[in-house]
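Presented below, as structure tokens, is a lone chain in the form predicted alone.
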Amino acid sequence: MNVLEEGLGKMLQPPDVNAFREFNRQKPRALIDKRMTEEEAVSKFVHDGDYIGTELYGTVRCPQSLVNEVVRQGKKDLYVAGQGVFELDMLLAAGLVKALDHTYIGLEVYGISNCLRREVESGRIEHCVEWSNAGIAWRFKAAAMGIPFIPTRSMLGTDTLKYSAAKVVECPFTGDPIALLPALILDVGMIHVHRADKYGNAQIDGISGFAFELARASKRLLISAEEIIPTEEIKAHPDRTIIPYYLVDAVVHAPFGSHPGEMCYVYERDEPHIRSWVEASKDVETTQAYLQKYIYDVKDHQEYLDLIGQERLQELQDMVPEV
């Protein structure tokens, strides 16, 4: 194909689809027990230097109590899938990566996010890749298609193509520009849900986001859920379920582990909360605070829980509308 145009960003992640379907064929296909703690779930699965990603766009169903443990470890050197707002502001927060394929990371109606803004001004992200928030999802379906591009007409004509890595070639059907956005294929991929039985057979109710794609475009999946339930459950109604057992690594029990996210239909976010770390983010000393807070100083995700309290916790499931 005739290339007409290129962009300017790094590939951060070569589109190795033949060594991905490999790795996958390697994968167990027994039903196994894979529950596990947050800790024992990442120090297992998440290394120094990994590609990761989250699901799914917001605050809506981040997968926090995962990212809040990558953050007590202090995994260094990531390179992130930017598509979220909190969870992923606490990896910059925490000086935790090293380059970003970037749709967008800020704090929504409070602006740009005053970490990503001090990592990408100071240096120590070292390429910011743009993408749209279509084209990065669309890139996770390329590589969970198995293929090492798909074709779209996003992007074209902007300059978010201009600063990506994607490619213009002349469509050999028709002869118009069209643009090729190249898989993403992560190493570990962390993806909160509704529920999920022992095995990884996960539920997710309401919108289902990039949930589909990004699970199947993950090397490592990391699944967290609101509920572990028996899998005559999960049977009972196969059509919920987007994220088939093999394709999962872990399953780990998190009850409100989208905090201060919100989930559909169980808990609304927390909005003070997120109005706190907005004005802590602002300065540096003030951002570790709450780190030290929040992260360091509690062991797990319960005592996370504890430190928010039972009162608040119920408050943000009251306010959720009946259906």
Second form
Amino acid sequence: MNVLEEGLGKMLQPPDVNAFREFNRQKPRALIDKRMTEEEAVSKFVHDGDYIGTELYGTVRCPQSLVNEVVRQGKKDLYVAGQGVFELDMLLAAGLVKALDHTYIGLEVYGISNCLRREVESGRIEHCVEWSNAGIAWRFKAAAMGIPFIPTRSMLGTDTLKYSAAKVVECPFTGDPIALLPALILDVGMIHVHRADKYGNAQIDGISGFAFELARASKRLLISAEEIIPTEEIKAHPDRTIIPYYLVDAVVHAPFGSHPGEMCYVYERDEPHIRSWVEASKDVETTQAYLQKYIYDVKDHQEYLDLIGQERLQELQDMVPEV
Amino acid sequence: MNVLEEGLGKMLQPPDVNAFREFNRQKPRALIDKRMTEEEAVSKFVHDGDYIGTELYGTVRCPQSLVNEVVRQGKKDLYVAGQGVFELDMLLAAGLVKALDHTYIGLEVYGISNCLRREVESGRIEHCVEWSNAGIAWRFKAAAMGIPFIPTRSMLGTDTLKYSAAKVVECPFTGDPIALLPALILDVGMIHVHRADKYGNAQIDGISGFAFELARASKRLLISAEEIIPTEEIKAHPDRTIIPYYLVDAVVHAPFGSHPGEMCYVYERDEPHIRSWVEASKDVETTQAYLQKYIYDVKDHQEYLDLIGQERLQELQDMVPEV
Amino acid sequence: MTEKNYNPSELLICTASRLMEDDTTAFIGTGIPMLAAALAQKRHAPNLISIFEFGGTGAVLEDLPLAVGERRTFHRALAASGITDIVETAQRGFVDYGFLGGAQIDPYGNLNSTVIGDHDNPKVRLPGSGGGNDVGSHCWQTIAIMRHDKRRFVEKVDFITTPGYLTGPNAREEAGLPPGTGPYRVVTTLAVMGYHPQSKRMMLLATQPGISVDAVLENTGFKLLVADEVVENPPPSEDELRILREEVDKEKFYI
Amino acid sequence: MTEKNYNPSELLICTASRLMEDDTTAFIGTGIPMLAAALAQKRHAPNLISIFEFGGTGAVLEDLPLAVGERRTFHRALAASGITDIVETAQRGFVDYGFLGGAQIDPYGNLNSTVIGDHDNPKVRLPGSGGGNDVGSHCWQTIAIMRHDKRRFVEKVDFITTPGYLTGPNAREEAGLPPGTGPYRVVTTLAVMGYHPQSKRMMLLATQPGISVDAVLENTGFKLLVADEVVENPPPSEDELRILREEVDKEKFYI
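For comparison with the form predicted alone, kindly provide the form predicted together with another copy of the chain.
Next comes the full complex, this chain leading.
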């Protein structure tokens, strides 16, 4: 099983599955009430220099209230796994990102991210290691499985592989080249869910993106939830639990926690707000003004929601059609 | 990435992911009514010499009506992936199994399988290749992912590995030994579900065993279902679909399809019936008498249910407690 | 050239839509592929099975999604799972078509959406692969939708984000990519291109209405092969435009 | 020796149950571990988190399961998933205890549940690994529950189905198994054994009520180490027996 090629990209987080096991060993198995505010969750579990990841798809089910709190507290020199839109733009805008395992940061239909451009083109981001979208998800999956790598036929033959930290080997069964993706174990993962109990047992409606994998790939896991439900509801439908409590370190009640992103079946995304960010992000000064207004100058998620306004939030809810 | 050890077991089904892709390419994407009887499904899709697999856990959600039909039609020289109880005992009792990728065949609390003993100790089964339970499930998972192998830390250091067809390599990322399990692609998979629509979109309640993986690891997939539901119900809850239609070749309506096994939330297992099999299986003659009575002498699943009797089936339903 | 009753976006959407077949699976990304798929479903391919990267399979595209994960991507869908299940489904060979875009494309259909300039010292940092590399690796046939000019159609892309035919015949297979996969069509506002079956280089198959072969060649930064017979695409029909405007994008978000 | 008011199964169940701690995760297999876990939940470990191989996590063990996948394994559970999720959870280091059985065990705690005799020409074909190898590979500490006689406690097992300490110190780590894992206890009707911290060989820690150290040694087919101080286990208490008989296995399926 010869190694045929090795990506030139820096291994930002080595796939140390033994250290991950040791960390997981000491996480409590007890049912502990983990409810806390964004402020407590982030100050307690996110540290300067941490490797963090957010789970979402586009602007859908984005842990925005948690990310805003990371920005508010100015957690810096962050290593970030990058499949993101609005929320990673915030981290980039605030200059908190040191290095990226990158797959996509952009504004979808609104085009490329000006914040990404500024941070990368200036050299302020020290490493931009490339992967495909599924490549990053599979790296989480490898970590979630407790194995140091996972094979894939993505990325082969491309510069995406050349500038990654993957390796290409000769498959010992078929003889064909295959890419091996190293497990990506996060210091901190953040996921926004439809509902969770106070211990952290969580449910998601609709598609689940890569929540299953990221939850299991995180040493510390912060959950924000639109709704906190009694554990009896979890127990009545255990097959709906996508994240079991023992993975979770903090449970944050965050209604409209994905705003300006959407939450399937609950509220739509705030298109004018996102457009206003697209405009603001074009220029350093207006970018900072946006951060000032929506993050630094508000104390917490509730104040942020007050700033958006109950009326607007109601509209976003009302836009959801009957299923 | 040196190969440190290679299992001595025969590779019964090489992990040819390219051939699997070519097969999957020609499966129809159209929404076709796939409802048929056990007789039609088995005669159309199961052939002598096929590599087959059943998905279940113990006696739970067992595709028994399909397996009985395989026995009835005497499909022979079968290669079988073995994590099974009652249903694999039937195949063994009928002398249809040529080789096994084996992890567990036994009767759980009732002890070891006499049929397995007779078939293996006599040498009638040509190969018994060993794996762990999760090892077999991960082999399905590799096939489901479309990759030729998956790493694990199971099986290392043991005779289970030595008599498998796995390989141990030095992990190119950590330097530690790690086992690689070859993908297991089935010619035919069989799964019993709670409900499916006529195209094959299927739902399962409660734990899902390895249905997700086996469904995706099968070239041809036979689904039996307690209930056939309108597609509109599938579309109302797409996050409940564990098996999408394009994987499926046959949809068999099989109420009590798991009997004498159980179906979570629907009916309990038929303990006296299972005990009667445990007794019968001790001796070749009584074994054959059981097959004669419950399989060969009944025309189809409905006749089998008639033999069990409506009253008894009702009792098994009534034993399910309120949740 | 008479005045056209459609804009360039509408032309791209209608052209891409015609390439979509009933009873096939198609990996749909943000933007034009979504509109094309919705148009196809409402017109000639009611059973086009849309596959969205983050989990939606077989949605009814009544309203247009603005993002690849939102509720419209699994509206009345047959299944709603997650990204690994979807891309593994493609890796197993179940996805017939994939739609791609990029900032640069080369004669072998390799696409760049990562950087302009040097990777470690870029002139322009682009969004990155996203699902592009996965779609280009696993789908049986990929269709690129591009703006057509010399800066985009280049002899050598600055960065191969997504594999086309790489360096030519057999290069995909030698790299370990699944045999039989690769670029199928390139759709632009000027033309539709395919690939030469042997050399795997891009080849002009059809021009868009009112566009000459020379105009296509002039706007292509590499030597484009030309099919023996180059047809001219019919313009978007009344029917296509009506459905597109009145049903697909009635809020005029894209068109 | 006075007449005992409990049978051997009840003794095994009560002894195993006492090893189960509150607020720990335990991988539970068919039979005695299920009864022990149910007894522990109803007595000293109400928040023992049971993990069942086919998907159940944190069930309330009100009624006794007869199989590792049936409804009682996820009755009022916190999660119900599938086998790969469960064993991967163990592979990630989240499962504290695992319970094992087998036809043979050796001084290093290696277990055989595959064959008696030669693998390819067996005298007795046994059920096979099942989840045994997975539990023995990934759980932090494993507890074997065995019948105690010389045919079962052997110097060398015919087949290592499930890894104990393999050939001794560091052998697990050298084989690639997760550091810090391995056999913890062996529970039999005669005794409770542990393992010597350095040599990793099995060591007698406690005898069952009325059983002498010599009786244990005589029924063991290899040289069993003996702890400096061997205690005698207290017999099953009235309380344990009452709960076991009246609540855990009221239908007398196992006991």
